[in-house]
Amino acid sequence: MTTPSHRLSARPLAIYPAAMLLVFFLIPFGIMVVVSFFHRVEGAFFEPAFEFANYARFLSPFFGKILATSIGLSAAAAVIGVVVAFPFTYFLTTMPRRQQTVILVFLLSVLSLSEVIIGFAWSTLLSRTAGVSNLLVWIGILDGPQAYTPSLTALLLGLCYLGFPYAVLVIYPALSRLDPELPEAARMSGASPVAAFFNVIIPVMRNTIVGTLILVFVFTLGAYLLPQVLGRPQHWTLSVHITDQAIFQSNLPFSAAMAVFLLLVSLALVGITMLLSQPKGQRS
């Protein structure tokens, strides 16, 4: 039983977090949700107003085409990511003990690269002076270099590039506690690893693979310089619409308005993967 001198002691410390929440969070989202009402004048920024015209925005072509492009580059590499990344951690957990750990340390070397160095290593690797075009021709496959950036395809590499450890690290620990009787007795019954990989594993890894999915989606719906060093303008994602409107088109009205758009639709994505992650008896 938690005594009275041990809930004073724990007030302080729950102050501390709720404070950095209020300071950190808290009140920049609600002056940019302030913002997002105001109205823009041209030539003077803007001034202060409660007019919905900013959101009605949302119903018109142009910020329809940029969240279809953002929706589906995300999509694209969240799917594109797990795919890849759920084989290799399933393979990665039955390697010993010291494989692991190296692997793993080296993953978690990747996340500590900035997006500007990965933006601009994956272009100069993509690139025709510099890159792995050369290697092509060299071997003869091409008959000479090529540019392989700017592209939407340049831009889902970087995309998946970036997502992948993410999804690694979310789908270790679950695999990792997997019973290693399951695949053993579906083997025992006559199927094949792969049948057992594809009948067993993956229906009762489910709810981690759906969670993964929204949190590589959701990391990804942020990107912000990958679009502009590996796509083209056309493919340009929310993020860099968000700043454009702000610095370049002196629209931040607008500008808050998105960016609380998408903020709101990243916490309740990010809300249903801790759903998931859930026990079944726990969910209301």
Given for the second form:
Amino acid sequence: MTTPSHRLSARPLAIYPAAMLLVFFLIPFGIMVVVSFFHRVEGAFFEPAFEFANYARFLSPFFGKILATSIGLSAAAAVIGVVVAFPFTYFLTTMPRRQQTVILVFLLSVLSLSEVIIGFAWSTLLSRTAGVSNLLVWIGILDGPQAYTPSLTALLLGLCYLGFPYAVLVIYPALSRLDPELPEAARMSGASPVAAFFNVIIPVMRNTIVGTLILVFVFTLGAYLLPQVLGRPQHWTLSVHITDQAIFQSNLPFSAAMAVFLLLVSLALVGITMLLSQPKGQRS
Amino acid sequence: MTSVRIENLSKTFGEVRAVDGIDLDIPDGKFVCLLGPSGCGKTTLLRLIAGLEAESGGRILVDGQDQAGIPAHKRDFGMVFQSLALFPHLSVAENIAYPLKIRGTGAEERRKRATELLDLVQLPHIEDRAISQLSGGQRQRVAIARGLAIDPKLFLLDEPLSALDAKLREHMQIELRQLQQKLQVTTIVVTHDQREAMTMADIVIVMDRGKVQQAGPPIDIYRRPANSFVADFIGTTNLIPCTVKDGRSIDVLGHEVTLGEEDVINPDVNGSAILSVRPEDVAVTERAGDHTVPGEVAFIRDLGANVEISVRARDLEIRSVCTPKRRPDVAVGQTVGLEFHTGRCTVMAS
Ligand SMILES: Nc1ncnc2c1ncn2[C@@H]1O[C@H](COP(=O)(O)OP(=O)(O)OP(=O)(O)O)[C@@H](O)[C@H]1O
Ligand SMILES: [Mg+2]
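Switch over from the form predicted alone to the form predicted together with its partner chain, please.
Then the entire complex follows, led off by the chain already shown.
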């Protein structure tokens, strides 16, 4: 129960997050939306206008394919990342506390690496001259060193690597709060550990899993360096093109239009995912 | 038809000896209560039997078969957990029938069995409810129904009633006992409530610090406790230092008391010992006589249903309980005599 005086004193505090949201999110976003309708002046910058040319240009098979590539790549990275991260985190929570802490600290330190470092580290690791293939040659599995990058696999690997620690850090608190007697009750009901994992742990954790999928999806959607470092030009995502248009072509209105479009599409996808993942009977 | 035999079983967690060399025999169809203070290893013993914990030493035999190497999910036991551990994403019927589903029983058969079990635990017509819609007592019964779904060889319960309020709890104790008698399933229940154990059990196993202190029918344990821990843990008792002299004569607080044929002197007693006598087996007489221990009334508490009189004898406080009808005519400060009912005294090693 909050008394009126408490509520009064809480009001100025509520203004703070609202103001932060306004200053750092809504205003820049508004500027972006406005710019997306501006007219680009060739050789110069842009001038105020209200035209749909930027959006019209976007609605072409070329950019449609790029959008599909972006979404496909991020969705794949999200699914692979969660499929790997979930069992990993489950085993993590069954380990002694001390080892859990060590591994979590290690994951946190991976978070401190920027996309640039991750991208170039993987590109070196997968290269012909200094990569892992040299190790495989040395062991005797391969006849000669090979380049694994640039390729789709390399790019997916990089994106998963980027999303994995976030996935673990989101799943970990939920899994460590899970009643350990739940899987045990499944075991006593006759379920093998694997059956207990699929019949009980995964369904009980569904909301967390969906949340993590969305998080990794949205997060990797914003990656603009990895596709250039690890992928081929046909793997360049919308984020790469936005960067390209904004920085190298100085076409801010068009890049703003693409950004708005990307945002709307990912919002729609997130919405659909949340709707579809609601348990039976609770769907309204 | 399931009997359990436990031989020199032990379990250590690092330095902690949670279960420390336990031997037990549990005959078929019995209702067994594991009773003891917090941390004495009850849950660990139950989990060892369930197969959820690997033993550090010793053996568990179920119907003569060594359980080592049989994983929990292949033992065909039923278990009710302390948190109940009902599956929140499944309906009541799906929860109850989960053990059948795992074993490949068809949907129709599962539904039928769930309905049957819900009738058995007196919760008809709630098959399709969500677990979150149930009250504490209803969840309890659903968990019990799930534990019984496959006609388990052994039914294991870890403090199943601890989350219920006192009244419902007492009711469920009786119901659980009746259910077990109907099904004749060998049942092991962990509890730290001695009243609960006395209500339900054929056999009470009193544990302390990872060891079995005494095992037997509840009334035997109450009347003939093996040691002062058991005497004190089960019900209330007076523990009075005494010295055993020749034959059946003992010296209590400087007064000689002769024990009857029915009184128990534990075999491990010699010399100085402890006399355990329940408050209801101590009579207060208005005058100190030859065969009574003298003392002074310190406190009288009239609770309506019975009267408690505390008598100070030397530096000990000895409690007596009687019905209001038999209340002696004494007042606080008065010198009285204490008489111990013959056949109700136990002398144990100190
Ligand atoms: N997984 C574990 N790791 C380490 N120590 C444990 C573990 N489980 C139990 N213990 C220790 O073993 C001892 C016995 O624990 P147990 O849970 O069997 O007691 P209990 O009799 O069930 O107590 P309670 O009435 O409080 O439930 C305790 O000292 C406990 O700290
Ligand atoms: Mg316990």
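Positions refer to the first chain, counted from 1. Since this is a predicted model, take the numbers as computed values, not measurements. Rigid core (definition): largest C-alpha set, two forms, superposition within 1.5 Å.
After the core is matched up, is the C-alpha of Phe50 off by 2 Å or more between these two forms?
Comparing the forms between these two forms, which are aligned on their rigid core, Phe50 does not shift its C-alpha by 2 Å or more.
Is_shifted Thr69 between these two forms (CA, 2 Å cut-off, rigid core)
No.
Does superposing the core leave Asn251 with a CA shift of 2 Å or more between these two forms?
Yes, shifts by 2 Å or more.
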